[in-house]
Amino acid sequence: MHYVLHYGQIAPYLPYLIGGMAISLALSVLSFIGGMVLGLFFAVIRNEGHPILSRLVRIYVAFFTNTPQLVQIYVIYFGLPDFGILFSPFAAVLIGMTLNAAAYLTEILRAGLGTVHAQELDAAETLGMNRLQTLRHVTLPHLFRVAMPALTNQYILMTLGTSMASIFGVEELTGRAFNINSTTFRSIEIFTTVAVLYVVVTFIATILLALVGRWAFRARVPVL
């Protein structure tokens, strides 16, 4: 018995799949932004070297980088209700991805902070900049210029990682692919189509982030 490919049967479901891709992008963008905010805050704490706060951040990073993200989301979605804390599937996945991303982004951003030259900081002090102005005009531009390639890679990994949201009932791209498969039983056509959609989206995201890095921070990020 030979399997015959019929991609025409999948074509009517393309708008449905694209809608799922939009949910995947919402998860990745929101969790990346949240992770960036937390990661930058934690990186500054680590860089300042406060003994207690720095140790707490190290514990946080060690925990979230040494446990599976799926397990972390399981704890949030299935464990916290035992304490009366309930989240929707989307919210639980978003919180889990944000906390996980913050741990990795903390290390990426901390490494970038370490590349800021002492002479640049001295020059900012000479010009009369306070700490907030130095952070805004000197430290952050240098940080993102250096860290942009790693940040781009992290975002791509997070976009692909949104597929685990389907386990919790979130109808993102992979979740919708499962729904279509249960109706049509055209597994090869469905999941190859989904794979192509992931490739297209991540390819576009890579180009956009590279252009943003070049325009905003003069980062040397290859577009292709």
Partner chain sequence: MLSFLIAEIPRLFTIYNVILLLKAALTTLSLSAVGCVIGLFFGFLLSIARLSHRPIFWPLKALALIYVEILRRVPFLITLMIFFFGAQVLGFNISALAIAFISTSVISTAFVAEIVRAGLRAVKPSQMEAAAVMNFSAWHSFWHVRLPQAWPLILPPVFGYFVLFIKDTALASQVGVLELTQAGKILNTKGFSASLVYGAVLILYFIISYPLARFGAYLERRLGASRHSRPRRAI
Contents of the next structure:
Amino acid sequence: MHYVLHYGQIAPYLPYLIGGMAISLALSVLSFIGGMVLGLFFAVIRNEGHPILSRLVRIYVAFFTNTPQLVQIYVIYFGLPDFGILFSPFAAVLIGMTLNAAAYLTEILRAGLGTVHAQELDAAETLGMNRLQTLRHVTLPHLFRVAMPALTNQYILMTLGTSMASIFGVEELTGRAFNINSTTFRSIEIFTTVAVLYVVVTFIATILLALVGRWAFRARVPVL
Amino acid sequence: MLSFLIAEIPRLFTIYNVILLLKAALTTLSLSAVGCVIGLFFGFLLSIARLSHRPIFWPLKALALIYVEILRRVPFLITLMIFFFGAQVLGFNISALAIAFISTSVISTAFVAEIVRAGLRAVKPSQMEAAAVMNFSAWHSFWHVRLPQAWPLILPPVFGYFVLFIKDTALASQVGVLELTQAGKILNTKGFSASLVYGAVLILYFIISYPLARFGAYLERRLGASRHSRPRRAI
Amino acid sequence: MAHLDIRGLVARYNNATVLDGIDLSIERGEIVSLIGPSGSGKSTLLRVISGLLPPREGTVSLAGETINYADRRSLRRSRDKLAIVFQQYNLFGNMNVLRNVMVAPVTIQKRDKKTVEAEARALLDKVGLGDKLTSYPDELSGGQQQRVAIARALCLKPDILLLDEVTSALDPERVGEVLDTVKMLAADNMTLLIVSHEMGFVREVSHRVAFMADGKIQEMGPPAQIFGAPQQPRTQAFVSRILGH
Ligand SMILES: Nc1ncnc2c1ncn2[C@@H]1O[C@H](COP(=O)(O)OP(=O)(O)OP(=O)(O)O)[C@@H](O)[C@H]1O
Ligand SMILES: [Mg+2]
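Switching forms now, from the form predicted on its own to the form predicted together with the partner chain, please provide the structure.
Whole complex next, starting from this chain.
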């Protein structure tokens, strides 16, 4: 009952934790980029309405959004070796997170694409733009402008999601917290410190993404 | 390899294992459901504090803001660990399940509070003014005017969050709660192939989550998108 | 003693002065109309009287009691005596027509539900909405909503009734009906403060007319004076523009 908090004991580990944060960020940024590429591709397929491909994308999205990311990674990391496919923990988590992100991002981007108006596309055509130019100068800027708040939100959720990498032995922020815990046993101090680090990182991410959105796409992203 | 897996299937689905999985599935559902119901209750309190203009509520308002902004930025796994080790260190003798329930409630309160606040804010102030001029008390105005108009805006996203949260509760397996993911781990240690067990667990999650997600989309169409602020009889 | 007495009233919306020294005194049973260009502060004056916007300076007294805007009980007592029909009606979107009219008398004034219901039905009949009792506000036209709002205000049995643009959404036939209702209310010794752009209506129903512009009452007098022989040039300009000659 008489527990005295000793944050001083874990202070020396701060650089170690910050190193872990870099790995967490690498996971979230890489899987977000991968998810965006896949998601954009899938969203366009859904929007163009090719019957079979579109259906496949729908099944993909339904499957990945209705099952836990944790179990998806379990299947990749523990299940696929049954078929002789082996991944390092980091790779397994990265693949799982990317596939998972792709599903959610498909939905966000599809909703955004739905708001690009036919008139804008017609205008682009009268200006003599080809399809690629239209995509680059009309569709994508509009898409990012309207989808920026949802994308920011998704990125924050993904940053929080990286903590499950620790379960597979990746030594990112949460993984390193467990490491320190097993040597110092200062659990409350460690996990509250790590909680604060996540809060700080996601706040910075929110602000940065809001600034990027404002500069690049004139999007309005509320910070709070 | 595949034939080996197929041979395993009848052994996996014995009555004992099926009951284990079903019980675990029930725990999975209730972790999210209980979290959301409690979250709805406290979420309402927090948002009422945040929307209040009276000076006595200012400290509460600040606390509510801090709570919501911070708790939504902490990974569920970390929250679980803080409560898990916190209970240990402080000598509270509570079960892992109780810790998981507390954690889901604490987290979903923060998320649901934001949904509730947005819903309550969407009710036009002129509606409350009309009530005020007719001498409605703050409580009457809230109960008879504001809440009934906000409710159709609150319910669909809260339900959506509940469905989303079902998947997050998989992390409760990390403190040893016997929910679906943990059941998978148990079966795996009993010697069943990981691909088979976790594949089955994935499918079970899908069976739970997909119909609920569809129902959520229906709710959204039925209530959220409708310009009518009054509740429909169908719900 | 005046029923409604307003002295030196100043009101602002974030430092934009909207009411700039209003003096207005209305006797019991008197009907006073406010006319004036859009944005002159007519609705704001009604908001101040009904306690939705505390004045920066000046006082409002109802039946001899000066409203203390900082005191809930004082505000409550004054609101017990008055009812308002808003320019935007502000019917409760979550209640049907009948419940909109009944809710305050039953749940706030704690009057007998059966009696209130009978009164509400009679009032709604009178404003021509007897067949719309179970409709919701978003299923009604503007004019219909406005008539529900009138019934809702009357069912509160106020001593003083504030009507904002009460004829604006009504067709000419309905204007006549509202006119009759208003005259009847005045006969019952109800005090009325009406904002209206319908000059025929104003001329016929009012005992006095106040012309507002720039947050001030520029001129006040019997309808014959305001419409027939306005003293101020601004009143003259406004009246001639609105009467179309
Ligand atoms: N909520 C508010 N916040 C800020 N300014 C306001 C607000 N409501 C009204 N105003 C301003 O106060 C002034 C008076 O508005 P008010 O609604 O009282 O005019 P009005 O005479 O009723 O006009 P109308 O005939 O168009 O109804 C206007 O300039 C308006 O812009
Ligand atoms: Mg007005």
